[in-house]
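One chain comes next, on its own, written as structure tokens: the form predicted alone.
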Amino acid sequence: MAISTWYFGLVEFVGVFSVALVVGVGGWLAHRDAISVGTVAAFVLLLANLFDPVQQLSQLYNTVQAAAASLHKLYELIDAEPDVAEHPHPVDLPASGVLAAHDVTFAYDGSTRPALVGLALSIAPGERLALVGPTGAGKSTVAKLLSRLYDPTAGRITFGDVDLRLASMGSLRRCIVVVPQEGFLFGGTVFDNIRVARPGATNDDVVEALAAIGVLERFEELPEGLDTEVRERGSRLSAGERQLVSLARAALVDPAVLVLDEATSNLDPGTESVVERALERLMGGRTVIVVAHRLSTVQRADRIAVIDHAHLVELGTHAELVARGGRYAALVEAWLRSQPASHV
């Protein structure tokens, strides 16, 4: 940038003086009969299509130093390491299993303090368990430790009694799918960033994930249907029908594990109801693990984990933690007292 500004500006000053220099000298050589006006006027021309294209130069240089940059973030992208590697000798996850915690604990890189410290938690297939908790309390490193986003600094996750250290990442992330809040969609059709999901997925199985949600019409009606071209980010989608590309990637893959980090938090009502119904359909039949901030939300949870100061401190149902009166009860005070009703 100082290179191109200091040419620039060079380039810009010699191109002003070099024309009042002509205008000038040519002025006076006019006034003299020396020469004639239309030789005056001739020379800046020329002398404005000799400094135009050196200025370019200028517009140039910024360019190449900008894609030198972004071919260097590019070759630090391909040239990253996964924080979390393949076993060398990867075995596959089962179809289902108890997916359980033993004794974990975790810090994250550079931290002194433990974001979690000896969680010991059992997940049946089928359950649907509810993370809870103050902001930073350690709900979402739970999450992300279950689905093996990170590994535990010690203890042992497992599912089906097989520890996800070991596991193939094929398996794995057909095994556990997570769900943000919100997803990424990149350049191109409905169907292409579904299909991210599972590569070798074809426009049948696409069509077969949106249907099993209950949002294939919805699709359907887009201006070119499925083959609708969604541009960056998902520009030309809501904010409800991105989410539901989100939730049609989960159904392509068909996890046994579903992590949620509550889906329909950034919605407005009217999606937000169409979310939930195929969200719904969509944990049918699977173990759901959710990052719970809503009362609603956590009522449909089997059972309810309340993480606290990197702790579990209280497990059970909603109403076995309501008559504890413990920090559950507390939360659900806290709930009722600063949600409106259609929002609890």
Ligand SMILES: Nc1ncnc2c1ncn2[C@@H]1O[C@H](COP(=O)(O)OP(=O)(O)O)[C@@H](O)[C@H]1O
Given for the second form:
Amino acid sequence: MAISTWYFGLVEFVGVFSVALVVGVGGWLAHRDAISVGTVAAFVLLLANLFDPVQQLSQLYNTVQAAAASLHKLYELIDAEPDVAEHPHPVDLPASGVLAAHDVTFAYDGSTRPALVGLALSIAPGERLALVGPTGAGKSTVAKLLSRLYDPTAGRITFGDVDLRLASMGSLRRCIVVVPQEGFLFGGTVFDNIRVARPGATNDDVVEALAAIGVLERFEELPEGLDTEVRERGSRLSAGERQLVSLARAALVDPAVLVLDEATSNLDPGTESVVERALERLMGGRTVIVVAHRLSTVQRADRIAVIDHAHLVELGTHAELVARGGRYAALVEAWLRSQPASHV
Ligand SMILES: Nc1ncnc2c1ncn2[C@@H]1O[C@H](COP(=O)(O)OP(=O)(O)O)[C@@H](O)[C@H]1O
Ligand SMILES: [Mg+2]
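Given the form predicted alone, state the structure of the form predicted in complex with the named molecule.
After this comes the whole thing, all chains and molecules, with the earlier chain placed first.
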């Protein structure tokens, strides 16, 4: 980016400077009758012929850069998959059930220190569990294991008593959905962008998903409604709308379990409340595991799991853990000190 800006500026400058030089020197020579005014004029026009392609070249450079960046992302995606494989004789997960970790230990490839040690946890259908703890404690690792983005190094994760390693990928991705912090968009319409979550879904299904989280009107108000192209020259959707697209994708899949890693940075307050309301509707009636960074989120959870140094150190309701006066109580104290009371 810095290079292209610099290069673009330089090309522009050299172009203008050369014209000025030709006009200046040519004018002086013409004045002394060494050359004709016509020759100077021809020179200026020919110079433009020379610099236009050079300028186009710098634009081409931008395009190539953007394409290279996209290709890089694509490779990351392709590389991201093979961490888990489908069992040769897979079974479908039940429609509902308890999500449980049985003595799960996990170390990332090439890492000697486990990111998670001896996790035992059982989450009831429809329960909302918040994961809290310091950075690097292992919260996201718990979320990734519960959604089978990785398999445990030791121990098992089960849903309705079925080991996730035995589940067919199809039923796994229908049953447990990870909602990313950022809504990624592809070229195409709003319809297309939501439909990717469940290929084969009809337009009516997409409309239903948007209505289910209460944001249908907001998208219908776009210039061409749900047929609006979202990526003509950059994104036409705001950050908040992109998040709503992610939520609508999850609503379209309609899973039993939702896994969320709460964003640490806030949207603007107006958009924030729209996203929050849509999220609340999406979470209704489902099992939810949320990596929480805000007090308001943990207060709405049924139970809270405190993770520290790869271990589950406390588990209970907000009231229980506050009364206990341990790690969670200290965390709440710190939260209350750092934010104005009106925001809690
Ligand atoms: N992809 C990875 N490869 C290797 N180590 C990782 C990877 N992701 C996280 N870790 C390590 O695992 C530990 C737990 O990380 P994480 O679960 O992301 O913590 P948290 O979400 O609580 O901040 C940290 O020490 C982190 O450096
Ligand atoms: Mg994390």
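Not measured: the values here are computed from a predicted model. By rigid core we mean the largest C-alpha set that fits within 1.5 Å across both forms. Residue numbers count along the first chain shown, from 1.
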item	value
Did residue 23 shift 2 Å or more between these two forms, C-alpha, core superposed	yes
CA of residue 71, rigid core aligned, shift of 2 Å or more between these two forms	yes
Yes/no, residue 14 Cα shift of 2 Å or more between these two forms with rigid core fixed	yes
